Structures are given as structure tokens and as C-alpha cells.
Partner chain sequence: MRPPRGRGSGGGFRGRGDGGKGRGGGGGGRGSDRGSAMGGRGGGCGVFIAKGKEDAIVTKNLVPGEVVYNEKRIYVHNEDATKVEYRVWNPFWSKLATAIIGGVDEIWIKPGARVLYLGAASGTTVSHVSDIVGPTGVVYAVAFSHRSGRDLVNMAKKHTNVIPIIEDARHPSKYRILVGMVDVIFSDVAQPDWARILALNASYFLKAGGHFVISIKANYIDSTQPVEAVFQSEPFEQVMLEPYERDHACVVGAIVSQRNPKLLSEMLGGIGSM
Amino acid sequence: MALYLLYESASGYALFLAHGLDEIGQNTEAVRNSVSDLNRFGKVVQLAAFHPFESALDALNQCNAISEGLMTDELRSFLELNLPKVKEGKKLKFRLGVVDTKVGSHIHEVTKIPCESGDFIHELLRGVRLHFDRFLKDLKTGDLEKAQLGLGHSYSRAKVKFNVNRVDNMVIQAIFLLDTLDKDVNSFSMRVREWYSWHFPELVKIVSDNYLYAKVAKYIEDKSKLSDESIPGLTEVVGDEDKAKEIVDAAKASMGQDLSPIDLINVHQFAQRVMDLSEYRRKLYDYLVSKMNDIAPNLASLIGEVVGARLISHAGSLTNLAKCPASTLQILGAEKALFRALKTRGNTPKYGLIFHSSFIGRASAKNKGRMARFLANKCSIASRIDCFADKATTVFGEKLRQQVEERLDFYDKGVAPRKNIDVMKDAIESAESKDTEMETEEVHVEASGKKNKKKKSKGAAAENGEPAADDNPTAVANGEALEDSKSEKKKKKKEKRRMDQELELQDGQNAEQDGTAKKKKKKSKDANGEDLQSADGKKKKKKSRNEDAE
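Could we see that chain alone as a structure, in the form predicted in complex with the partner chain?
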């Protein structure tokens, strides 16, 4: 009875025919000896058929199926094509040896091919694995390894859900490029000004903006062609009719030299380049903003995209930023001053890159240091949430931002900020409700305690310093809290569906998590840090008062 062997490799499926073997006569020891020598093994086992995988995607599908123990259609057609037909009722003249019993039983179920696996088959397949690259003449050495490498990578990446969109490298590169571009655009603009001033020196004083200058230079070209008819056109470019008139007047009395047409063409082209670069810089900035919202939405909503991107690039990656302590984050970017102060036992710097966020500027000189420390602490939390949370949400970033604002108010006016635990509870609830928003507006209040258990935010637990279980108050209290937070949610201008009543968790509703949910801003402004767990009516009145006040 013929024995076929199915061998799955990274390049494709292979079918071997083992003949000249009598299983009863052979024991595994003897098989083992024949296995190690290729010549002897080659006499016993020969390649019957080989089916390479069509594409990387196909290979990945097959690999996944094999790891589950299932047979794919491709495998089935390969087997049916190359094995003798299975006739009903007649005695079967061959067997198929496989390594994995699961696959074997599946194959048998579907195609009625008799499969078997056991020590004997195992030994034979070990031999096949050892000598596989010699069997296939078309495969060069190293091809199989390349196939394994590619397939291994795609399989593993699928397992860890390697999300290409959340790669922080893009942001790092973008911010570097932005800085380089700024410098370059500046140098080129200076060059345009100098160059064109040979022809029209007065223009430099009239038009001070670099981009505008390039535009004007491109529009004017030869100043002798300027006349009163060109004023409307010039006004369009410059935006100001007076300026346009000034330009035309200056052109008439200009002391610059004339330029030949070729020279003018060159200046024109260069000015065009500068304008293109400026445009590109703008687009790059938009790209950076959108990328930041993809990979680090909380950080972006807390301190802004550019500062956030700078922090990430300085630390090396989002993970590095999340790993470093908040005190490091505070002085990231001021290393020179820091180590100098440490060496000379002077005062260490109070802020580094953080300084460029708006909050530090708004604090009075006495409180800059305190604000910097507070802000660095919140940034650290935000970056950790961004790095390790599975879903991308800006809720926490916004809540943290509110906390910073409140702290600023406190320093300014002595207004006591809300307690941290309340803010974080709020944040968790909004994060969860966002999870499961619904199309229709329902006002169910499902006081389910398990809601809080679901989204256990690291930040909240760490912040509160309390065991996570505390996050799960009694059902009743929870219901109240939810109701309150419901009534406090306000609609942001662009959001159509959100009402003041919160949309609560329901069973089995598909939730669309809005990854870049900058549109939603749920403000729960609580002026006096009162306990959230008070009656609804009072909250509503308070809210309207707040609305009036704003």
C-alpha cells in the first residue's frame, strides 16, 4: 500500500511518496538511520508533487489554517489533484501521512482520504524536513529561509495586531522634517529677497512677510511693466490696496537695475520654489497633526500636537516617553542646563520642552515652576494612556487639560480645583460610554456596576492610589453618578447626535469607537469641586448657570 506524506513548508505544500517500506518490518530505529543519509533516504522517499503558495497573503492564510488544524481549499485541491482517486466502496490503495492529527481528521472528513500519523510518519517527516531543500531543485539555498522569514513576520504581526497606523516613527520623522523645512524656507526666502532687491530694492521694506514677498516678486517680475492697471491684480496678491499702490509708486521711482529676461525667469522660478515649499510645509503640519491624533490623542489634546511630537521625538519613541518618570518629562530638552547645574551644585532648570505649551506662559512668574511640574505629571499620565491603551480616545486628555486649567485658575484666583478622583471617574465613564454609543438616543440608566470594571484605566488607578475595586461603587451610587455625568455632558458645535442625556451602555449594540474624537468635548465643568453625587435638578441649574457665564 502506497504511503504518501504531506509536508507543509513556508514555500508551499509538498507531497512525498514513500515506497519500498513495509511498516511492520521497520521499526523507528532503522528508519532513523536511513533518514540521516540523503542518498538512502532519497531512495525511500521521493517528491511527488509541490504546490507553491500564490502570494504572501495566501501563505499567511495557509499558515493560519495549519496552526488551527484546518484544511483550506487550496490544500484540498492540491491533495485531490495529486493523489489517486478515492473510489466509493473499493478498498483504498494508499494512505496519507500527516504530522498533525487534527488536520488529518479534517482532511479525512472532507475528502475521505485516509490519513494517519504516528511515530513512524513522524520520523519520515523529520527526514523530509531535514533534506527538504535538496528535494526541490528549483529552490536555491536561502530561498526557504527567506520564505520562512517573511511568513514568520506576517504571522507574528497579525498575532500582535501590529497596527501600521499607530507607528510613532512617522511623527518623529515629521517633526524633524518640519524643523528642517522651516530653516530651509527661511534661508530661501532671504535669498529671494536679496536677489530680487537687485532689481527692486524698495519692495523689501513694503512687504515684510516672506511668503508674500515671493508671491509679489513672482507676480511683478519686471517692475517696469507695473502700471496703474496692475493695481487690482496686485491687490489680490497682497490683500491691501494701499500697499499695492505703494508698490506701484515705488516701482516707478525705483533705483534698482534692470534684469534681462533670462534673469527674470530664474528669479521667477526660484520664487515659485519658495512658495511651493511653504505650501508643503503647511501640508506637512496638517499631516503631523493628524498623525499625532492617531498615535497619541491624549497627549495632543493636553499640550498640543507640536509640543507633544517634540517630546516623543526627544525621548526616542512613545514607549520611551511613557517609561520615563514625570520629573524627566519636565526637563526633557534642558539636559545641558540640568547636568551643568548638577555638576556645579546650582539650581536645576524648571522646564524643558514643556515650556512651549501655552499653560506655562499663562502662569505668573512665581508659579511657572509649579505649573511646569503639574503639567509634566499630567503629560506623563497622558503619554502612558496613549502608549498602553488599546483604544484611542481623547477623553482622558481633555479631562487632564481641564485639570490643568483649573489649577491655573487656582493660582490666579484661588478657585479650588476639583478632586482628582472625581475627574478620573468622570473620564472613565465617558470613555466607556463612548465605547458603546448608539444611533438612536436612549435614556436608559443601566446601573450596572460591571461598567466600571470594563475599562480599568491605568491612569485612574494609579492616580487615585486606591485599589481598583474602589472604582466600582455600589450599584445605586453608580447609577446616580452616571445620571449626573449624563446631565452635565454638553454638545460640542459639530456633534449632532449627542444630547445632554448620556447614552448608556446597552447589550449587544455595535459600538464605533471614534478614534480621533476631537469633535466630542464633554465638559463637566464643576465650579466648586462639589461632590458629583448630588441630585439631578441642582446639576441642571448649575449647568445653565455655567452656560450663561461662558
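Mind giving me the form predicted alone, seeing as the form predicted in complex with the partner chain was just shown?
The following holds one chain only.
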């Protein structure tokens, strides 16, 4: 039985024919030893056919299909063209060796070609890979390496850039930087307080906020220059006139030492740096909120942006977090306490990073563990919806948050919460209604855009003296649906008018038959179109005859 080998290279598909392998008995060790020698291996394995890829994009598509275990149309045509034909009811005299069992099963399902994969086939294909450039005589030195390098780069780039808007690496880096900035801003603010307190120690008790203290220290600089005239400026900085007066009064009776101008300049610059860091921290928080709303909107609406970002960063990615069960998510961040409890056979921790959620703080001491378990369950559901849903929506997160609120009321007041299946049904219905509203809005926007375009085209044609947009073939092509509907309406109106006219004619004929002779004469005159002047003349003659008779 002949054995064919399918080899997928970076430059194309290759089909090899292996001879004289039945006598060997498919000894893997013998093949492994003879692979390195091209003279021995070349006598056993020979090139049967080769199909090069058309372009780098074609190579990437073929590589993606093979990695997913699928057979493309190009590969099917290549195999059917170069392999013996498969006849139904007859025993096949060949078999095909492949590397991946998934690809082999798909080839067998579609083409009924028998495929094999095992250690023996792998060793033969390893020899093919080793001596592939020797089998293809038209290849130049370095061509195969370039093709492999380009395909590897494009394949990796396509895998990394599958969805730019939902990359959770930015969230991980942002939350790490946010935690670092919190520590740095706190330490720098304490350094500003300690440094400036040598000059103005009473300011620490008056201004407690770190950012506001740095702002006031930058504004004051030298306390000896403070007077009642500087109260309006201090009021703008502090936001309270009474506090500004208190600062001025404390500066007049301060116990601090005087500083040289150079020292005051350094304090001023350092306070400015602390203020800049605080401003950057606020902007970074806004950036984190926007990214969380794009990547994990349901998780953010349920537990908050910061806690959700910490969970994602600790798990490694949103996909890893979605794979975690609720019990793992509950103690995520408390691994040391967990392993210490397991080692000492103590009590395991009840919560990890989700302790920073407001729900855990609002629960009573005896219900914190229950609340943490329930919240971890809902966070697991929200993360899976965010990871695997096609469209981003916050409906499920809001419904899950309502469930957590109801659970809190149940623990505190005993109010029975709704069932999960009812809440999920409501969430699905609301999500579908939102989708339909969005679709209708898009349709209205498109229709209004077409109308505006028509009006503009008609106005431009009227100004330039050109025919209207309806006579213009481009305008007809742009708005065929609207014109068809208008023409149908016009036809219906014309048909109604015709029916009304026919009914009126029938009524008029009946009236003529039942009416007097005078009316018939008048109607006949009107129908024949006689002049009004002749009718007036006859009337005058009749009147004159009547007068003569009298």
C-alpha cells in the first residue's frame, strides 16, 4: 500500500511518496536513524507534487485554517488532483500521512481519503522538513527562511491584533500605574508637608488635603508676604473665605523659621511637581474608566472600575478571569492567607480583592462571608458575559447589581429577592429592546440623510439651471426605494380618482332619466357646448312676445 505524506511549508503544500516501507515494518527507530542521511532518505521518500501559495496573504489564510484543523478549498483541489481517485465500494491502495489529527479527520470526512498520524509519520515528516530545500530544486538559498520568517511574523501579528478595542493589557498596565502613582503622590505630599512645615507649621492643621496643601504652599511661598489683600486670592485657591482668613491670621503669628529664596524656589518647584502628578493621576483614572467600559462593561457596572481592573490584572487577562470559578474569584488576591491556612489547618480566607467592594463593607460582620460568596458568583457571570458576548452592553451588569442589592436587603430586613432566572430573562429582553432601538435609530438617520441629499441635489440643480434630481440618473440610483414608494402612491390616487369619476357619471345618467325635459335640454346644451349668448337672446325674445300679447 502506497504511503503519501502531506507537508505544509511556508511556501506551499508539498506531497511526498514513500517507497519500500512495508518491508521495514514501520520501525520508528530505523527511520529516526536514517533521517539525517539524505542519500538513504532520498531513496525512500520522493517529491510527488508541489503547490506554491499565491501571496503572503494566501499563505496566512492557509496557515490559519491548518492551525484550526480545517481543510481549505486549495488543499482539497491539490489532494484530489495529485492523489489516486477514491472509488466507492473498492478498497483503497494508498493512505495519506499528516501531522495534525484534526486536519486528517476533516480531510477524511470531506474527501474519504484515509489519513494516518503517529510517531512513524512524524519521523518521516521530520526528515522531509530537514531536507525540504534539497527536494525543491528551483528554490534559491535563503528563500525558504524568508518565507518562514514573514509567515511567522504575519501569523503572530494577526493573533495579537484580533481586536484592538478589547485589549485588556492596557487595563492591566493602567491599574498598576495607578497604584504606583497613589503611593508616590502620598509619599511626595508628606515630603512637601514636612519640608514646608519648617517655614509655616500651622498650615498643616488648617489644610488637611494633600493636593490642596501643595496648591496653598505654592501660592503662599513666603508667609511674611501674606496680608489682608491676599485673602481673595487665597479664597480662590482654598474655596472658603473663612479658611483663607484663618491662614492669614496664622501666618502673622507663625512660629516657623525663615527660609532663603533658593529654599523657597525648591519648595515651590516640588509642590508644582506634586500637583502635576495628582492631575495626571486623575486623568489616568478617567482613562481606566473609559477602557473598562469598553472591555468589561458589565463587570465595571457591577463591582466598579478599579476593583474590576484589579481582578483582571491579578488573573492575567479577562479570558483567564472568565475561566476562573466563583470560588477562585472569591479569594483572588488572598493566596498567601489561603496556603498559610491550609498549611496550619486554620480557617481559610473569606475574600480577597473583592473586599474593596462597597457591598462587603455594607454587609454586617456575620454576613460578610455570605456576601463575598454571592458577589463572587455574580462577578464570575459578568466576566464571562463580557469575555464571550458579541455586543458590549451594561444591561446584565446593572441587573446583577440589583440582585446584590436585593441580597443585602434580604440579609438585613428579610425581604425575599427575585430568582436568578427571572432577572436574566428581564436582562435579555431589555438588551434585545435596546438593540432594536439602535437599529431603528440607524434606519431613521439613513433615511433623513438620503432626504437631505435629495434636497441639496434639487437645490443645486435649480441654481445651476439643470434638471431636477428626479431626472438625474445618479439621484434615481441613490434613492430608488423612496421613488418606488412615491410612484405606487401616485398610481393608487389616480385609480381612486377614476373610480370617483365613473360613479359621478353613473349618478348623472340616472338623474337625466328621472328629470324633466327642461333639465334635459339644459344639460344637452351644456353637454353640446352651445354659447351662453344665444341662450340669453332666446330668453329676451320670449319676454318681448309675452309683452306684445298683453
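Here the structure is a predicted model, which is why all the values come from computation and not from measurement. C-alpha atoms forming the largest set that superposes within 1.5 Å between two forms make up the rigid core. Residue numbers count along the first chain shown, from 1.
Inset, instruction - Answer yes if the Cα of residue 282 shifts by 2 angstroms or more between the two forms on a rigid-core superposition, and no otherwise. - result: No, residue 282 moves less than 2 Å.
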